[in-house]
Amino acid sequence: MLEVNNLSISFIQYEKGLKQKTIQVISDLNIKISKGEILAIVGSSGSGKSLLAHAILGILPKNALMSGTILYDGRELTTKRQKKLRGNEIAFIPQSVNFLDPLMKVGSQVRSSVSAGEKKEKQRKIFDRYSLDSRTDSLFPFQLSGGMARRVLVASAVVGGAKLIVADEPTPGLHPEVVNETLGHLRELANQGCAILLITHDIGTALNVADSIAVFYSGITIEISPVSDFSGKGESLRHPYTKALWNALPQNDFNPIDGFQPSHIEQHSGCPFNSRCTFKSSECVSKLPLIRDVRFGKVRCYHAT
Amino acid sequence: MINTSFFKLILMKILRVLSLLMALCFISFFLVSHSPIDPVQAYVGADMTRVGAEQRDQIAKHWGLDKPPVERFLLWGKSILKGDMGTSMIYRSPVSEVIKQRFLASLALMGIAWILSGILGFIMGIIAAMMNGSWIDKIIKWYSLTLASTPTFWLGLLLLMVLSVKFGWFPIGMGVPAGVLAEEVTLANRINHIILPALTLSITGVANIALHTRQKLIDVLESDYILYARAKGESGFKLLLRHGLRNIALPAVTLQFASLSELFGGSVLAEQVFSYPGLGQATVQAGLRGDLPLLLGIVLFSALFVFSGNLIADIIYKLVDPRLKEGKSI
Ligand SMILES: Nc1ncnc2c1ncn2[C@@H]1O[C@H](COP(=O)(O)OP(=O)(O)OP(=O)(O)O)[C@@H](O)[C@H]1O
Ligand code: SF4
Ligand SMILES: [Mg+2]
């Protein structure tokens, strides 16, 4: 359904004295999602998750440079196709109600995603499906409760007949009940054949619904594993960082690792995790490891097995 | 829809302005009665040498200038409460009458400038924001910043010199043609006389609203909801209309109402340059010729005028912005 190959995104920044500097925030990134699958992207703040979502939708900021290919339905997702597909086949679920126009009633905002047919009728039907009664139509975003807002945003994605849904942090700071409800909606959509890219910094959320999990670190994918590998002491996981994430969870050892991830990778400085890695060897410092297949998953580490 | 808290708010504002006006009465009376201009001398004018001391005393007595300040203040306060605000020394009619007449003339001038600068400034701001960083944006920004620091009277003189004196396109000032009977003045005459001062006011008036609209729209275009709207497939002019204008129109309208003080200040200068017989010109006259009642009346009136603008701005916000329109939630 969707395939992202060798995606790199960089920004040009002007330093003092008009010197230009390019900062690569996503490097050589690969992911793949098929119909009916939920792929969760997990990574801490600043690892480039949102930029990946924006790249797929074609809404990167103007000063961003992108390379690599994105395939949708087997064909390249060009700017032209992105313009045609976003809002209907490819839908975006944003992080919060702040992504809705504050001065526009939610009913008519959701209707804007309906391209053809009886707009009002379609919007009503979707709202009914997510138990949003007719009074909701004429509410302004600030009048929605947290749960209603989630349902409006999901409804807005579904109303155009989405086949691929990109959800960027759809459940931040919400009541656990609302989180579960929203994730339930996503699972349901996947079961109906949608491909879903679920972006989150919370591995717990990801484990709840996803089929597989891609772990981001400083703008690269370091591991892609089926959810079933996240079990026990993380013996089936491949990358040291993924294991560390898993073991830092409260229900496991609650044992966080020290240090921070670099905000972007420096060229020729090896594995971005090396400053925090206990398995580090000389090659880890000199060259970025390539991503390779290991036991039904992928990993970017010299010493993974 | 409108609930009690809304009225409470308006009431509070009105009470506040009343106390403000009261304080203004004291302060302006104090300042004016301590001004170095001798009202009798200003009243008599150049004929001073031919007026004897006795006549002066009579004049002073006639206008109550011989009484102690406290008594004069009380007399004046009484006339305010009566509604005529005292008698203007230079126009020899009730101050309220003079203000009414003069204000109507100014209202036409300020109204035209207000609407013109509002619409033009708004459009300029939108264009600049849409083309953020381009040369058009730079020109609009430069123009607005330069104008914001251009004195109105200087611009008025420039226009007068070029358009009236050099090209002769417009009359050189006044509100109506000289030497024509009041009944014979046509609407065309009036329009002809109002264009230049209105233009002067508009040219400087666009700066504020243009810069404000530009910044507001740039913020809106960078907002999350525009990003989301684009992710939903909206684009181009439709996107601007649906989400851009909706979010910048209200602040622009309120800014326009809240900027009546600048408009009033500008019109005082413009009317002086163009000898346009409005309230601004009367203000200058009253000041120069020591017409105490008129000057005080105008001070109070203009304070009320500016306050009304601010109040209207507040009310519009409360009534139109759904986020502030309390009691309208389900
Ligand atoms: N317009 C921009 N110009 C320069 N750098 C940018 C720009 N937008 C994002 N970045 C950088 O790209 C990196 C990745 O940003 P991104 O928003 O994708 O992170 P994220 O993984 O979504 O983080 P979060 O969990 O906080 O949402 C960050 O380090 C950020 O500083
Ligand atoms: S490549 Fe080396 S430094 Fe990086 S995670 Fe693997 S072992 Fe650690
Ligand atoms: Mg993000």
The other form holds:
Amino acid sequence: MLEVNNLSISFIQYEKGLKQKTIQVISDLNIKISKGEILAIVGSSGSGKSLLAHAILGILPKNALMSGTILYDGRELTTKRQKKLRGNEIAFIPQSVNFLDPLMKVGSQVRSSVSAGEKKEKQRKIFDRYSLDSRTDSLFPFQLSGGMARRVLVASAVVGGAKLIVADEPTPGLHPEVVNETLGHLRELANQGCAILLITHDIGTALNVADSIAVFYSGITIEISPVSDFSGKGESLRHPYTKALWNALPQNDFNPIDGFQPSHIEQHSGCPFNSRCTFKSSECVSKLPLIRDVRFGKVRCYHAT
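Having seen the form predicted in complex with the partner chain, could you now give me the structure of the form predicted on its own?
Chain only, nothing else included.
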């Protein structure tokens, strides 16, 4: 349903006067999602998760430069196709509630996402599902609590019967029961054939609902693994960063590693994790490894076996 190959994104910025510089934020992202699958993307802030979502939707800022290919349903997702499919076949659950139109009542906003059938009836049913009473229809976004606004965003995305849903941190601020309900509904949509890209900081959330997990680090895909590999001490995981991320969780060893994710301003030709990696070799510093198949998963590491 969705395939992203060698995606790179840079931004042109001005320094002193009219001098320009280009900052590479995403270097080499690769993912693939099939119908009926939930792929969760995890990684620290600045790893490129939300930028990937914006690239798929075609809502990158004007100073962005993009290379690589994005295929949707076997065809290139051009700007023209993005405009046609966005909000219909491809739905977006954004990270920020500021995506809601502040001048439009939320009931009308949700109904605008319905392309066929009785719009009012579908909007009312989806509001019932997310515990939004009938009075919510006539409210403006500023009159909603944070949790209510996020539920409206989720309702807007799923009410139209999209084939691909890009969910960027869809559950923060929600009551645990609503979180479980939201994730359950995403799982139900996937079981009905929808492809879902779930972006989250919470590995626990990903494990509860996803089929596979893609790990991003400093703008590259470093590993894609089935959910079942995230267990024990991470013995089944492939990349040193993925193992470190897993073992840093409170329910595991709670064992942090030294160092930081490199800044996008820094230029590096090798693996961006090499300065923090105990397996570092000369080739890790000089050249970025290609992503390859290892034990029914994918990894970008010279030393993974």
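Residue numbers count along the first chain shown, from 1. What you see is a predicted model; the values in this text were computed from it and never measured. Each form is matched to the other, and the largest set of C-alpha atoms that superpose within 1.5 Å is called the rigid core.
A displacement of less than 2 angstroms separates the C-alpha positions of Glu76 between these two forms, with the rigid core held in common. For Ala149, a C-alpha deviation of 2 angstroms or more is recorded between these two forms after rigid-core alignment.
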